[in-house]
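This document starts with one chain, in the form predicted on its own, laid out as structure tokens.
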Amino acid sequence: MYLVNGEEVSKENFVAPVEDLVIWRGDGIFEAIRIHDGYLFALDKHIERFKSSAKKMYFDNINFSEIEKDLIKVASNYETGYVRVIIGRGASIEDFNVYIFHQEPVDFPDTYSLQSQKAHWMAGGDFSLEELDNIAAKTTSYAMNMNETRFAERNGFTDALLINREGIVLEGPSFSVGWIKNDEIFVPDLDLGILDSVTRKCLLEIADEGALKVSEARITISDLYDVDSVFILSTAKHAIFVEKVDSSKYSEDKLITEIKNSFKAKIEKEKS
């Protein structure tokens, strides 16, 4: 199903002009949203998040109540995969549209291997979140992150891990990064400038609600060689272990088996 405007068009119709700002200049925000039987998780978090990304990228008059609306609408139409939201600057910085079209599951390895790569293009702490407006947008300009992703699978790793000068790790080119050590789980904190993902925040309202014991901390990549587990998050990968990252191999910690059945329950109690 593909809305382009509210509008419902067929695949064929479903394009943006190559004219577009969010074509040639990746002047655009979205959102991916799971289908758990028909039902988006989170929706709420993430209309909060595009709501800040569209402040932050100067998009105005959005209405995002209608867009919510044609969310749902196009998620009911399907047990499983995403729906994913796209606000594109027009041929003018004052236009805009808005792309929302369902997705099929994708697949991925039930273990990953990562590479460390540093991210120049981030604040990797530089800047506080008080200090600048637009860190971490969830923009579509992910041109550097997916080159990340390729340079990593060119050298025979499932992805990249980005990390900033001083080996500080930040995040996955599209994924929230976590680790175990004494059976704590730690993530990394938002001050360095990477996205707020909505995973990453309802596991720390899992832990709140004392699921789980997790704390926002900062670690260096030769410090991660040495944790008991690492483990990835997004809105398609629930708690996804990691089973290398360069040269350093971990063991799958239960830890992560209790995040992923965590995630379980809070989807069927959202749901319910």
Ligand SMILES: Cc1ncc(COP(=O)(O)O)c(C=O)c1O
Second form
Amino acid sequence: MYLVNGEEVSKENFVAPVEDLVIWRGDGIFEAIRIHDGYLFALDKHIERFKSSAKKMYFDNINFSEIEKDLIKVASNYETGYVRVIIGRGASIEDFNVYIFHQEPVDFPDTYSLQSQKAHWMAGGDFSLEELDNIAAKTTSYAMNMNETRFAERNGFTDALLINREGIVLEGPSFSVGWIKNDEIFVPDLDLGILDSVTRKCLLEIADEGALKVSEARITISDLYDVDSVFILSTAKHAIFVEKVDSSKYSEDKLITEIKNSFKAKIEKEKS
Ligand SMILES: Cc1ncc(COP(=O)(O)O)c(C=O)c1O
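Alternative state: the form predicted in complex with the named molecule, after the form predicted on its own:
Then the entire complex follows, led off by the chain already shown.
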């Protein structure tokens, strides 16, 4: 199902004009929400982040309650996959369009290998969220992230691991990361300018509820080589084990299974 500004259109008509700023400047924002057995998990958190991205990127007068209804409408036709929503700037500054569509489930590898690469375009801790309001928006300007994925793939890795100038671990080009050391789970802090990942947020919520112990921390890539286990997190990936970062190999910690199980329980709880 395809919607443009709330109107259902055919696949052939689900197009954005090349002259729109979202195409040639990447001037847009987006969200992807996963459908679990017909249910849109963590929809409220995605809407909250979408509102925040809209504010940061000066998309005014967006009717988020209509968007939320449209997301539910599209999702109600499917058991699995994702609903994606993009607000794209039109040909002029005041102009925008809202595109919503269903995406089929994507197959991911069971384990990942990551190649670390410096992300020169990310705040990486040089600016905090308090200092600069527009960092960490989920925008459609993803070319550099995709470039790092392609580079890592060409070198035989599943994907990239972005680090800052000093080698502090940030995130993946399209996922968050976490690590386990001495039976403790860690994720990088948001002042590094990483995306405020909904999945990372859910993991911290799971920790607050007492199911797991998770802390926010910073780690250099060389210290990451010595941890017990590494995993990635995203709407599409509720904790996938990373078997290798650069040339360092890990074994899968039992806590990764516990994270996966906690997510299953959280989804069931939210649904009921
Ligand atoms: C750069 C980046 N970091 C992290 C994530 C994970 O975010 P979420 O858990 O909200 O899917 C994504 C997801 O697309 C991403 O693109």
